[in-house]
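As structure tokens, one chain now follows by itself in the form predicted alone.
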Amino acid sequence: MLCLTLTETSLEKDLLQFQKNRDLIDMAELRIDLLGSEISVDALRRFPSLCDKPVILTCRRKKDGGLFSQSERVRVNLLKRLASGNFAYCDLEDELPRGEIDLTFREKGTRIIRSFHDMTAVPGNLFTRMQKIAEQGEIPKAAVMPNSFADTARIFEAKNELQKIERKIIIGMGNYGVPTRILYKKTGSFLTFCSAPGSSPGAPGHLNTESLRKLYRSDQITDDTSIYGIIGNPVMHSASPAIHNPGYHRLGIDAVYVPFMVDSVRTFFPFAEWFGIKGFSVTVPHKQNVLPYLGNISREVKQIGSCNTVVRTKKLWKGINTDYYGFLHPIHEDLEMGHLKRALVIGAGGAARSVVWALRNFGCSVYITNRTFDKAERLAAETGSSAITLQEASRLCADEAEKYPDLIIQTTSAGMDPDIESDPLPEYKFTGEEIVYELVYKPRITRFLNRAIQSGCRIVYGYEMLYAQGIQQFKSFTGFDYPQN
């Protein structure tokens, strides 16, 4: 199930933000921590009766990640004046002693959440703890902080780990955790929080209620669902989602697409056979760290050293390169008439590799340019390029007019969310005769490439690069054809 968490501060906000998502969820979780401290017990009591699905009853404490700042007395108290509504769950803390606000509740009916908050890590204890409240009756509840992708793959483990527990809730929280709140049939958890679109997050790595019902179908996910995802550190603010998804949903393929927060690609491969990952994109800073784990590579792979793509075969894992199609489809026409004869690329890393080797293979002459110079080197000497400082671009233009570029792709995350104000060569003059192709897609317009709009380039936008390469993915991954609108 569903489950919106409600985070506004009046219970007429709340319950106009329950209404709006109502069609969304399958039960709503009330926050009284958030609320005013003017709101009537009898106003709270009548709550659940104005709405038409479970609810959950809540008061966190401030070091559960909640904002009741009064004493513990007055907030037990609080609680059992409640117990006479009719709230389907009351969410009590583990370390709450057992007794009388337990048995207040379930006498009207209310069953017990016993939940335990670590916003710091994941236990060590944590599915001992998990155990200990089942065997008192209750449904248990972690929310835990995962701070390595190490981390994440434990909270999965807890569906076998903890199997004979019919109802438990198990949370990763911040974007380590972010897969387990989409995934979380596959945690064994009966249900997942999230927050309404344009409000505050009830937690650290809430998604939104139309993220989880429309985009990821996470109420849909069984186990025969497909998994495919995107591995990348930092990734949630990946667009990928938003392409492949409703791919599958058009074509009417059981499979999801999830954004996995990677730290080390050397845990993620074993968790991802195990966990049965179908196949996954890659992005910065795993292109060639994926190289290692890969028992079959395509011809592109192997030119370019650089991977953004991972399918499983039946033995091994083939890497792909779908950057280097992607990063051409918008430039083609002007590559095969000849029109772009030198190109600057700023960056050198994964995604750098793709568009020199691409240029190269048309017979472009490119400059390469990047803050750590011996990285720029380094990738000039593979390709038969030119290395340059970031000094001696900034000057191609105005100080060797015959040399100045036809092409400048920008491939660096700077000026990228939440980045924005970055510049990769803020001293650079453009021509409005060149070219500008950034790779960032998110904002659409970069402080870079606001320049050069202002000074009358051509441009081409991060995100046609984006689908153009996640649609060969989407094949690479399903053998079907993208749907077209």
Ligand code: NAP
The other form holds:
Amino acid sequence: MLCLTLTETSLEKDLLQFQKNRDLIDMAELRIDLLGSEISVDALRRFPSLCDKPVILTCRRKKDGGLFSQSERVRVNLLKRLASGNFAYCDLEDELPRGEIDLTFREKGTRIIRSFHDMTAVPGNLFTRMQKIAEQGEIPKAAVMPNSFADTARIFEAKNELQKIERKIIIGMGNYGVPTRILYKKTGSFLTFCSAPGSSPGAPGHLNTESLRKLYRSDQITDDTSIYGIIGNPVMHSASPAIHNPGYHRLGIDAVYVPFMVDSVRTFFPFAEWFGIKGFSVTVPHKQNVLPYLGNISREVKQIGSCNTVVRTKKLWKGINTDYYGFLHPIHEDLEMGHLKRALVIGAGGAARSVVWALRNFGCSVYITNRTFDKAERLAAETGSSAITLQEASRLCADEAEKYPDLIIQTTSAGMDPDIESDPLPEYKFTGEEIVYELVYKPRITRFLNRAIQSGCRIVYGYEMLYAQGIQQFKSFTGFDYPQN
Ligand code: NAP
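For comparison with the form predicted alone, kindly provide the form predicted in complex with the ligand.
Let's see the whole complex now, leading with the same chain.
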């Protein structure tokens, strides 16, 4: 079940938020700690009767991540007075003494969720504590903060460790916790919390109702659903879930593609094997880190020394590099026709490696320039290219006509959101004759690219490469061509 946490500051606005999201959710959580202090108890009691879906009553204290700042006595009294309010569930903290409040709610047919929160870590006694709550006939809920992928993996163990508890809720907060929210059924949780699109998240790591219902289709995930994803750090900005998930949906493939924030690939590989992950994309900083774990690598991975796609075969993990082919796709014909003889590559990071090798394999002569010059020198030595300083690169077209590049590829992160004011080669004067290829796709038009557009250059956008590499990945994962419209 998808449960919308209502995050507005008045009951009227909460009701509106509920109504706007009604068709995307199964239930709602009324967080009275987020409301202004003037709300009448009668109005609070009436709220569930205005919603045609079950409502959880929650009054979260500051120390548990909420906003309720009055005394515990005031909070407990308020909760007691709301027991006649026809709430489907009431969330009470584990350390709140059992007896009076919960009995009052139970008499009215409200089920008790007993929760505990750890806003800093995943506690060592996570499962035993949930077990003890369940033994009292209550629904245990744990909201904890994973600080590493090992913590995330531990939360998924709940499904086996706590399989005898039929109704439970276990949530990993923050970016590491996002997979536990999307794949909540794989933790054994009976619901996942989410926020309304455009509103501030009800808790760290909340996704919105649209994403959970339509993009990830979390409520439809079963034991048979194939799991794919992307690993990286950071990873939440990735556009790949928005490429892969709609593809599965349109072809009727029972699969989901999830962002996994991963600090250590050493932890991720055993998890992926245990969890049955069928394939994953790899982004910064793991494109080289994954290499020792691969049993089979493609020709371009061997040459570039970097892998952005890992696919599970019967017995081993196979690595390929779709960045290489994705980069070539928009300019393949120009290269085949021999129109591109000289290229200037700005940057010497992971993406530049794929770009330079792809161009060298087509016989292009390549200049590499980079903020850190020795990295440009190393890549140039490895690929038979020439390293030039940023100053030399800026003068390329002005100084020597025979060095003038037909193609300029911007492969640095300069200009990428949020660093949108940066231009990695601000002195370069475009002639308007060159093709300018920007790898950054967010924003669509960087400051650098905007100058090229103003000069009349032919442009290749970052999203063209992103999409081309994504659809090749899709085919490697599923065996199917990406659906056209
Ligand atoms: P990376 O390995 O971390 O390399 C980063 C590169 O950017 C290095 O050359 C670095 O220079 C340079 N750089 C970073 N900040 C800079 C700044 N403020 N000014 C000048 N240079 C700067 O990252 P990567 O994997 O190569 O990715 C680089 C960019 O390509 C990212 O924006 C990524 O999103 C994009 N990308 C796009 C696609 C696509 O499909 N469109 C695919 C892959 C990557 P130093 O060596 O001096 O640090």
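Numbering follows the first chain given and starts at 1. Everything numeric in this text was worked out from a predicted model, so none of it was measured.
Relative to the rigid parts that move between these two forms, the hinge contains 324, whereas the other entries in 262, 324, 368, 181 stay over 12 positions from any hinge.
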